[in-house]
Amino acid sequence: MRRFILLMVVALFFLNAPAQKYEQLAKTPPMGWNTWNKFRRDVSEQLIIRMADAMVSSGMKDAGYEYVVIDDCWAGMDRDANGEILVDKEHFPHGIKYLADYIHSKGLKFGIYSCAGTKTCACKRPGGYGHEFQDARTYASWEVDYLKYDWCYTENQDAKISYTTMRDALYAAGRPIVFSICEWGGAKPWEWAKEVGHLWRTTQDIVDRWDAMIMLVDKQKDLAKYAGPGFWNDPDMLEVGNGGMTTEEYKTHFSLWCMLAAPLIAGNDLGSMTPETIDILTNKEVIAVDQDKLGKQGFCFRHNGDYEIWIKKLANDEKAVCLLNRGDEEKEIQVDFSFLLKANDNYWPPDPSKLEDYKVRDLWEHKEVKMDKTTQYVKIPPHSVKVYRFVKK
């Protein structure tokens, strides 16, 4: 009852506050890095500085990554006497604004984590419940650019109301902050969060394992109509480089996220990447599919057992096609490029485009496919993809 009364008081007090989100943010899916997948609770000022430096030196920044996001465990155990959120001084001795300034000095943007409930998920630090406007003002004063807002310790809370309250608080604070809704898909945020956040989780947490990753892909198959510039479905952060999958599986993971127009938030140790990991995460041709300004999420055009065809419409009447072998054995597929160019989400009537008006690029081989024959046989190793782009001549 006390929590309900508190919520009502907050709602009434801020009844006249501006009720909208910043609309000119995340016009393409956000790209960046987050501490959680690799470092979990082990976060510190030194780690964030090291990762920001590595984002620049590794070529990640040049490839489009810009947000450096601290996940859970940066806050102190309690709030102060005025209810202000405190920083864990042992691990962040100079405070959060110091880190934000450092990251901004690198030409990057800074992100932080909190939770819609009374406590955060992993470290049980103070959540944002009942302190939304206070915290939003604090984040604005620290010059935060991105807020990931989780969904733990939210007993009897309504997700839409809770996230809308934080949206209003961020807008009232006066600083444009990308709002990442991390509700895990339980309340179907794709149906209501377009007016609330800039991206929303559609699934539970990712696990660095092939079967777990591909299961998240399956959950996106009916969600393409809910995504667009400024509002994105989020199947969770990337696991590329963390060791639980093979290089081919990581290529597939990255390719599918780009076909889905998903946020590309890396979660590995940027300071110790193998050449293979760097090649995957900085493949600008595949990233361009994700970042295409048309903002269309890809869809599964054909599902035939372990073989799938994914299609993503791109600007300038171009198209990306991903051939996916989910199986454990190599497949040799007969590929009709003319048919793929004409394929669309309605199946019929076919797209009127003509293959002779396009070049076909293999985005992992970085070369043009010779079109002496429109139908060719293509070998796809297990758990692998072929990704093509139809480029207007």
Ligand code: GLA
Contents of the next structure:
Amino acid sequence: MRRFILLMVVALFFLNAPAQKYEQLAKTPPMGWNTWNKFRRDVSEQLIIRMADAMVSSGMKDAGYEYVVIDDCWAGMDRDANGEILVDKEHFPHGIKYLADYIHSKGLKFGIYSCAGTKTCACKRPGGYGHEFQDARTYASWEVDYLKYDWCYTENQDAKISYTTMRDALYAAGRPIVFSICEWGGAKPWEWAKEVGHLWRTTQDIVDRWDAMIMLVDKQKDLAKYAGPGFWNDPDMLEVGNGGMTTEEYKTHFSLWCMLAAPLIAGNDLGSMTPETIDILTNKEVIAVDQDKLGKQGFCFRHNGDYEIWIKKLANDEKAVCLLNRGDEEKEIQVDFSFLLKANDNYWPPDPSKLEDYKVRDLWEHKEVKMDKTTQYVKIPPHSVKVYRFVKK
Ligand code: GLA
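Right, the form predicted on its own is done; let's see the coordinates for the form predicted in complex with this ligand.
Now the full complex is given, and it begins with the chain already shown.
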């Protein structure tokens, strides 16, 4: 009898087990590459294979990039008679599982795209609406590791309900898949998506221009408190290397994404990167700020006209500081390193850390800052940054 009761309790527990997302994923912001920013609708099997190869040969994989994600336009025009999603056979002649296998054989992970509405955004291929469980099973059978789920053609759909349905479908399909919510921030996903997905877009799409990029940064300013290990604000994918900004501007773009603990999803042609682009995307010291296991998003500590100070707390009582010159002229700034080390998001009381316990690294110069004086003058070119890390001695 006792055994029977125990069995019933266990059975009831599983029957009532709350639907959930896969919790053990994306404990640091996901890193990878996606087709959209550079290749738009022009996706194919050869492209994905070429990019997966380049991710390895360029050093991107060694730097931590992992997911190769096909964005919009991979699916066929219609579903089949059973409602199954089909693949665009012309551009993906061997199907999607073949690509997933190839990517896995390189030690990488595979991501795909769909949409919560009736059609996808640019290519108007079938969306997931009403087919969530069926599609999730298909993706699991293809061994997909990451799903970006967009928000076009959603008419009167409720965002929280729609994304929760897909979350439940992914969970029911039984394969751990990172769930990337691409709702652009309209329904304030930061307020509810922690339980639903692993990352959520906070804004409209990035554009490969300085002013557009910096506008996205401004929109992250009040969101730091919503992010943490397994649930990240996503200010959109990277434009580094796509040609619309200068090298300095791309350094700034990349640094700010790392200060924001943003997902680092490159969006350039990995097969034809300049040495400058490689240096930026594979700067391991700056990436370590993004990937820090404390998982705190950085915040804008001070702003004074075109000059901003961003702070990100790191594990082991360390700290990253980014000095940003948004202006069109070089700035010479008086920097008090002792003050920056003590900077705290609550402004008061300051952190008790003492500068003598730390070394200060310049993460773009890749060298230690000599602390002969704790207050120093630092030159910052226009649209540029200095990024420092306080490293425990
Ligand atoms: C939306 C998304 C983009 C991209 C395109 C593809 O605009 O926000 O990131 O996925 O759709 O159609």
